[in-house]
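First comes one chain, alone, set out as structure tokens in the form predicted alone.
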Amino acid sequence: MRVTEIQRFCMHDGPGVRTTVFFKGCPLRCRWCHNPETQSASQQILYDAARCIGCGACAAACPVGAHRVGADGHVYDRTECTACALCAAACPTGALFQAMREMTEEEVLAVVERDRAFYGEEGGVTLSGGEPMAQPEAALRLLRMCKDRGIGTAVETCGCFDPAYVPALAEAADLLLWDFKDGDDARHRENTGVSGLPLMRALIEADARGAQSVLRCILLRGVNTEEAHYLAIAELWSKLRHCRYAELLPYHPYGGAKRRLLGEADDGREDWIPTPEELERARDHLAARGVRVRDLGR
């Protein structure tokens, strides 16, 4: 499987203490993506100029001349780069590093097992990304291996995957952290590249099969902080029988810094950060319609 990172002792990726495995590859292109390094399924090289000491090790290791170090400093020509990662292996300061590594399910499980003592009754492993179900067979195998060992399983998903896998996912995951990005489908298409309707249908099917879920709703000031969106959340909530609560996630611009490491423009938007008052209004709108709400912005 293609993994960008494994984070241990996480507290916001499901109940209890979690080990979160970030999968690489996602079919969506959300304008507010917090993990842009997980979008492409291919290997990428990230470059942190602040760590570079200009030693030239990368230029010496690169077989295609994508790196040059001279009077004008370190120049990284990504148009020449083949992502062979020889530069990252040679870099002594970690200024260059790979976006992903390929791991077997057994290798990932070994990391997950290290913290078994801390999981307790609620914790366990969470698959995130990217979109874990963009690698469905690997994700499902890992989930089943964890369940066989008594480790709790959760999956954060946008729902954009082959619906044929919904039954298997509902069985393998103890909890689905389901991203509900926007109730306005035209705006959903504009900001993510896909319709949100099939994604909602997949959640409703998983719920019908008994899957426990949490609705994760990102709020962006001036984009979806409106009553119509809150009504759409409440309408979806009313169709679910096994949804524990809706989780309000205020936008943050940190993904822009990661884009700079990928050689792209920083697209972080400070003006999209909702105010505490807007979060409170969203919470009140949903609560008034009978939605159980948890607000991570508090």
Contents of the next structure:
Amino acid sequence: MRVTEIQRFCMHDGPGVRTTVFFKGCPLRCRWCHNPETQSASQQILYDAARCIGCGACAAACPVGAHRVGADGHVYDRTECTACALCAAACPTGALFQAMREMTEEEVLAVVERDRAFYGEEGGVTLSGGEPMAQPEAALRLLRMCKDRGIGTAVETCGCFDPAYVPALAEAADLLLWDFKDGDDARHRENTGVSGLPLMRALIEADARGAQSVLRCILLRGVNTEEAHYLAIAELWSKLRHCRYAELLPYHPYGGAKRRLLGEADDGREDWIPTPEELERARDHLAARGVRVRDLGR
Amino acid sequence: MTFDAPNGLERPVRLSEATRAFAWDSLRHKYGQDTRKVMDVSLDDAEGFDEMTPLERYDAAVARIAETAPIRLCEGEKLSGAATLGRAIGHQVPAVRNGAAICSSVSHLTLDFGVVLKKGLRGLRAEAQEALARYTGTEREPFARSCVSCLESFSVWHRRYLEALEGRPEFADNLAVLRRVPEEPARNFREALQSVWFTFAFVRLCGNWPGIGRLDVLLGPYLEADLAAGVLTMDEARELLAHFFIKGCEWICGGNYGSGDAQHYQNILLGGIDEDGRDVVNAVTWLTLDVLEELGISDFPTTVRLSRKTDPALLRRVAEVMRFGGGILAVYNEDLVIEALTKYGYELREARAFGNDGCWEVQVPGATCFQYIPFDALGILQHQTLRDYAEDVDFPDFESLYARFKADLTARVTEICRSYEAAFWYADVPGGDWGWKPQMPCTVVSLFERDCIARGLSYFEGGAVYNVRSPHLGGLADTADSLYAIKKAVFDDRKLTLREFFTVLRNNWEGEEPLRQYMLHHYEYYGCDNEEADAVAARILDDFADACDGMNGRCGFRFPAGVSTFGRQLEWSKGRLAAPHGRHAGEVLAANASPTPGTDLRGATGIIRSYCRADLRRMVTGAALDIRLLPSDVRGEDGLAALVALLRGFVALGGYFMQPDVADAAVLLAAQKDPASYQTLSVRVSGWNARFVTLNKEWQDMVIAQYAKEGR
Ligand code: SF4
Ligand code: SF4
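Moving on from the form predicted alone, please list the structure of the form predicted in complex with its partner chain.
Whole complex next, starting from this chain.
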């Protein structure tokens, strides 16, 4: 399976202490993506200029001459780069590093097992990303391996995957952290590249099969901070029998920092950050319509 | 009046306005500054001083202190008695002759305050008289006489307070209580609290820095009885207890005094089991946590004993208080500590009663003469084993290098133990005729150390039940990392030869930055949950424990091992050379049993796992782990659950002592200035995660601002 990172001691990705596995690859292209390095399913090289000491090891290692170190310092020109990652292996400082690691489910499980003493009754593994269900067989196998060993399982998903996997997912995951991005489908298509309707249907089906869920709703000022969107959330909520609560995630522009490491333009949008008042309003709207709302990390 | 939380969380308010105001003044140096107005008492006019023995001089000093130290009554105080001489804050008996101090004082011990509660001073006096009668005409007579004299001085000081309180209607309650205690045994919670406080204050007034010990064990039964009888409410009890903590801040002076003025080893322990294995948690446990949570007083470093059986409600409460930050609450894993002590030869009942020494080193409180002897293991490796990386130093393989280090380590431990034997004993021949050498006077603390009075021997001269000298290994992480780095780069991966490596280190990495970076980033060191690296640390500790065991039982000393640096990593940094794991000469390296700053790539759980890989039962007097957390880590219900999980895992994996701290934007600012030390600091905002140091300045500023905001 392809992962970007396995983060231990996460406390906001489901109940208790969790080990979060970030899958690489996602079918959506949300303009506000917080973890842009997880979008592409292939290898990418991240470069942090602040950590570069200009040693030239990368230039020596690169078969296509993408790195140049001269009097003007180190320049990384990605045009010819094939993401073979030889430079990252050679870089002594960690200024160059690969976004993706290929791991077997067994290898990931071994990392997850490390924090068993901290999981208690509640904690466990959370698959996130990226879209874990874009690698459905690997994701499901890993979930089942964890479950068999008494480790709690959660999956954060946008819902965009082959609906044939819904029953298996509902079975293998103790909790689904389900992203709900926008009730306006035209806007959903425009901002993420796909329609939100099948995604919603997948959630409703998982719920019908008894899957426990949390609705994770990103709020972007001037994009979806409007009553119609809150209504859509409430409507979805009313169709779910096993949804524990809805979580409001105010947009923040930090994903831009990672775009910079990927050699792309920092596209963080300050103007999308919802104000506390807008958040409050969203909360009130939803509460008034009977939705149980919880702030992330509160 | 807001009592700051280092992470900006809002503290609950349960105490009265008056009590909070008292705390406010005390924490903001009012009484500390007052204490410094009179630094000491003078014995310039003492007759026959020059002819006196050191012990007689000591007694004269204590008598003079008792007779003339300023009396301080603070407005509204519910407990009276104050250690009002400034020199005591500096760990000295605050008495001088011709401007020079007369003798030194004692710390790193926890007294048996229970004896005062149960027998009163009256009972102690009777014991001292009895001892004097028994030892008159023997070489123990002077000490027995000194005990009688110091108890008399204590009574003099006590009477002065009674006189001062007389005719002050606002202090009528204090007067009534002090008329009874500490002279007589305590009958209720307030008497018990006042008795402990007054005794503590007198011992401190004489310059000593004792720990308090198991506060809930001492006071809980009195409070539970009062509550059951309906003569006191929880709220009233909390107020009283708060005054104990506030009074304990009377040495806070403000400003910088070396390692700070925030604590004088006045440690408190909560929770755990008693000698019979029963859970001791009681109303005092809960109220103490309330007070710490509300006032954030760090002057009584408080540690909670946890075990696999700890009540989940207590665990949660500990986490709640802990997340206010400041490292105010720390925890012991009592399962492991008790096992460590019994394995080391302590009776189970004594082991279960364990406390600490005023710092976190474990001892049987009120019965142990304790000293620890810190040394820098990294210094041994660099200066002895590797002879400052001299050109002619070479080893054919890692094992022969390690064997050399082990021999040097063992030699150092032996030397430490022998020097303490030589300082305290007349012989150092095993099986020979051992006898105590005279030591500096210390009668005041001896009064409250089990068996000193009865034996007619002082705390430093064999009076206490246990005599412990604990070598403390410092620089654990960096010694292990250095060895591991050499093992990997030179012997396993053959990246360079040992001699080449030493040349680089001799030159402090000059011109070799890429190699240094490689050593920093290519290997995962102690603290990363890497079995291979952790095994080196575990091996060092095992060999260290063997070395200590080898010296044990030769005389009346026990030589248990421990791990600490406290703040010494700072002073040690000056003499340290470049280290193989990518460190420059003079860098400030790891503290206690914690990993070196910047090597903890796997977060808090990874650190705990690395630390727990060593057999910490062999570190009999302790091995401390510091853990840094961010406010965002512990925010809300999720965060509480996470903190609880950390504590539970620490116990389950066999940790010894852990001090989690929750810090705020200041940590991020520090991380911005010194990114190398904060490599793993992840920031987490609504599902996004990144390592803080990988952000550029602009972005970092933004996140800092965000944390600063969220902190409000
Ligand atoms: S990833 Fe491969 S091709 Fe791309 S810059 Fe690095 S070495 Fe060159
Ligand atoms: S190898 Fe790394 S540190 Fe050296 S020039 Fe390339 S990016 Fe910079």
